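This document opens with one chain alone, in structure tokens, the form predicted alone.
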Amino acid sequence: MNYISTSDFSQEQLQEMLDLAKQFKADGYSDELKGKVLTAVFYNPSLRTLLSFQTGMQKLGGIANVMQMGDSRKLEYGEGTVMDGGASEHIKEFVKVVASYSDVIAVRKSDFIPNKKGHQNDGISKEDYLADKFFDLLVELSDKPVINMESNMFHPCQSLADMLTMQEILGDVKKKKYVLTWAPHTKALPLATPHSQMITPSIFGMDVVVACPPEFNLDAGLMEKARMAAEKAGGSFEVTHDQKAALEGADIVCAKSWMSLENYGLSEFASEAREKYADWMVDDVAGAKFMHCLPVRRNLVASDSVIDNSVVIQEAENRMWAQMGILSYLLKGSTMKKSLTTTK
């Protein structure tokens, strides 16, 4: 079983890794993975994904390997390719070695979003960023479970920290609103995030209203996606154009930048963006708690004095106790009583 998307886990699944991390965050401490073996793999600059897996698999008593991949380590994918290039090590056997030392992998690679006007060919096209190949590699060619500490689509370890974070601050989330509103940024940033962000509260039943400028829609395949989920649990989802009605009657206000799809492969379209939707800072809330994923601009993407009243850091520390209860989901069993000994 692996962890790339939380579209691909029914709700009670996914609310027994939040129990999971409940537990663990009440307890504090669990060896329930001493002498399991995490590998992280780091294609980007991280901070609270690779703070919090490599602490959360300490406290449950596992051991955590870091690989930080920069430059200097390139990976050939190619099918037949003559290697006479940079690459000098194939994916195949990469993945397979890492597995063999391994219990669960977790991997973060988001590639770089082309940003040459009228040569998007210097980059990654759209319909490959879009198809998430570099991941769905992973998963066939290793034995080993694999969590998807985000990829170019899906950032399924930050939504299951918000869903832990909102059920403390809410109870039962059904039918309460959640609005996910983009915000100005100087750059063009992923997709991934927003995504996982839109999809998990629609799986638990809440009423998604996702809040943007005409060319900042998300993808259509997914937004369906979570609109069936919505609508399934109980909930319902929109997307408006309209941010000061969104934001009415919202119990959870959820801030990200994300790129335009429309302008893809367009940095220039950034910072007219920014410009253009200057008023999209978030400045008040209504009474709403506010959310972030963190690392945020302030007074560009949220203002003081909503970042100053939010549960931001909340939110933060939740992404250690749900990945906790994600590994231990993953390499325990979902329907294996737990008896956690726990040090206080």
Contents of the next structure:
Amino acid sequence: MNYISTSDFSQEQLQEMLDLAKQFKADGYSDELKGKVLTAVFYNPSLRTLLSFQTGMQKLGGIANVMQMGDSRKLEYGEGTVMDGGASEHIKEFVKVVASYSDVIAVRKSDFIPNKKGHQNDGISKEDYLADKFFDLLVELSDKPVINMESNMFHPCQSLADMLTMQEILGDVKKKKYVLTWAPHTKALPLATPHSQMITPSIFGMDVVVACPPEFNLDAGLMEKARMAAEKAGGSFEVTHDQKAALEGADIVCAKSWMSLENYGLSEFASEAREKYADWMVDDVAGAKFMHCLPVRRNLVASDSVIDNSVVIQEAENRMWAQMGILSYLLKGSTMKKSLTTTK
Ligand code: CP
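After the form predicted alone, can we look at the form predicted together with phosphoric acid mono(formamide)ester?
The next block holds the full complex; its first chain is the one shown before.
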């Protein structure tokens, strides 16, 4: 079993991971993964994901090996390529070797977005970006569970930690109003975090409102998936371009900056949008709790007072407990499955 997107799991399965996380948080540590090895591979920088996986695995009695892929170790992905260029190793050997030392592999790989229209050599085409094929390849090649620590399309560890935080604050989250709002930024940031932050609360039946300027709609297929998940769970799903109206009566306001799919690859659009939509900075959430995945740019994404009165530190700490729940679920198996086995 792999953990690539929360949309691959039912609400009950995700709740099992959360219940494990809550138990670990109450107990502080466990030795249930003694002798197990996590290899965490980072193609992109990280503070929270790296430290929380490393610490979480150690708190479970296991070993965490962290590998930061630099430019010196370029991998080839192509089928049948003559490897006479910069890449010295093919992903086929890389994954199988890493898997042979590990019980679980976690990978962060978010591609660089091309910065000029039609100039795809700087990065990856929009179609390939959205297809997130690298993780399909990882899952296909690895005989050990694979955890997505952030791909182009999903950041499922972040959104599970967010759900843990919301359950701690609200108790039952069903029908609670959750607003995911776009916010200005200096860069065209990836879609992974907002996609997962849209999908997971929908699976849990929250009343989900995505607020963004018209050019910043998230992936259409995933918005439809979120709508269907919310309706199935007894919640609702709505997209609005009116941030002020969206924030009214919110229980949770989660802010995030993300790129415009409509203007994919146009770096100048990101700076234009920053000026055009500067008033989307969150500077008042009334009685709602403010969340952000971090890192956050103060007084650009949200004001000092909003961040200083937020739950962002609780949310960041919960990355570790939630990931301990995921690791336990993947390596020890579902307790639902275990109880079904014992009652046979
Ligand atoms: N929120 C998050 O994933 O943080 P890092 O990029 O520091 O891991």
